[in-house]
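Take a look at this single chain, the form predicted alone, given in structure tokens.
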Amino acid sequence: MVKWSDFERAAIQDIFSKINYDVVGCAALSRCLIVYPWTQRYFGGFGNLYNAAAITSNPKVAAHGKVIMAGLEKAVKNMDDIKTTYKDLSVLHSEKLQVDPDNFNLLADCLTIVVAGQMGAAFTPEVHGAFQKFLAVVVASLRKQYH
């Protein structure tokens, strides 16, 4: 079980209360698909992903970005038991979708960059640390079924 300080809990909740899920989700997933093009293999049904402009304007990418953010919101609401909260998602991604678990780290890194850009000076080193801890727990929870 992960121990969260009062500051970490408040910082994570504050981040998610301030960001625009539609913008952040789409931007983070788009960045991941552009910077790490091999991740596109899991999105064959999304249509045109041939270049950055196509990816960033793709409505299916935007929609899946919202799905990702909704999943993260569930983690925020269940910070004391993220592994149980993500059990079904872990099974889905490992057994049905067969996603390489390293891709969760790539997406988490892209999400951090986008959130930092959205928050500006409010994304202090302390807030960044809390966000990284949160994402590390989320990634570990998604990877759980792979072990």
The other form holds:
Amino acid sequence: MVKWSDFERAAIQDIFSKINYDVVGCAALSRCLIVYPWTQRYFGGFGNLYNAAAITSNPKVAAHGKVIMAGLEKAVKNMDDIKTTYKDLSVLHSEKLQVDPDNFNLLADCLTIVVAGQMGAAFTPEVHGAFQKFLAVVVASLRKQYH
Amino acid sequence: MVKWTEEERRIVRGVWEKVDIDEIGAELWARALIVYPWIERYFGSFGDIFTTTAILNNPKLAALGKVVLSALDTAVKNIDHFKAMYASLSRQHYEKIKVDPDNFRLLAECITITIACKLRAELNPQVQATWQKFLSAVVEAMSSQYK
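Coords for the form predicted in complex with the partner chain, given the form predicted alone:
Once more the chain from above appears, this time first in line as the rest of the complex follows.
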């Protein structure tokens, strides 16, 4: 089971209390689609993703960004058992959406860059470490039901 | 050979102009060692790197950060042919320091995140994509002499 230090718990709660959910999810997903264009293949029904401007102003991308943040919030509220919390989500991504799990790391990287940009100097190396540990656990939990 | 559009060249130079080598260099290795602790194995002669506080205050790490960014400066200024210029650096990391090349990618991530904290909204999706393309080329150049 993942062990969290008091610092790590506090850092994660702090980050999620400060970031703007409406902005961060959309920004992270947009960056993923722009920086790693092959991820667009999973969003065939999202309409215009032909360039960066289209992606960042696409309402379906924005809406899906909020879905992602809601999913992350569940992990933040259940830090001691993210694996069980994400069991159905993992099955969904594996069996129905058929997402290559390597892509979870790409979205996680984009999320880190967005949060770093939002927090600026407050995203210290220690806070950065705690956040990446959290995302590593999230990614591992999403991968868990893949066979 | 990597092809660069005029726009991409402008973006890379634009990001680099805003990087203070002393400031960013000092933080760079701190993030790498805190977020990816196994990297400590390469720093046996750097003194105390065993706590977050020690890492953040270690002068040898800060100095090495500047060395890395000085090398990156060479790449920015010679964007069309730095791969050849990096050959001896790559050989040194392969034969002498024996660095697992996966770590180049991790350090590149830490560079991007340190810059994201500094540049914030200026590191927009387009700029991030171009900057990451540049760092991928640097990572590839660093890996070029590995067999």
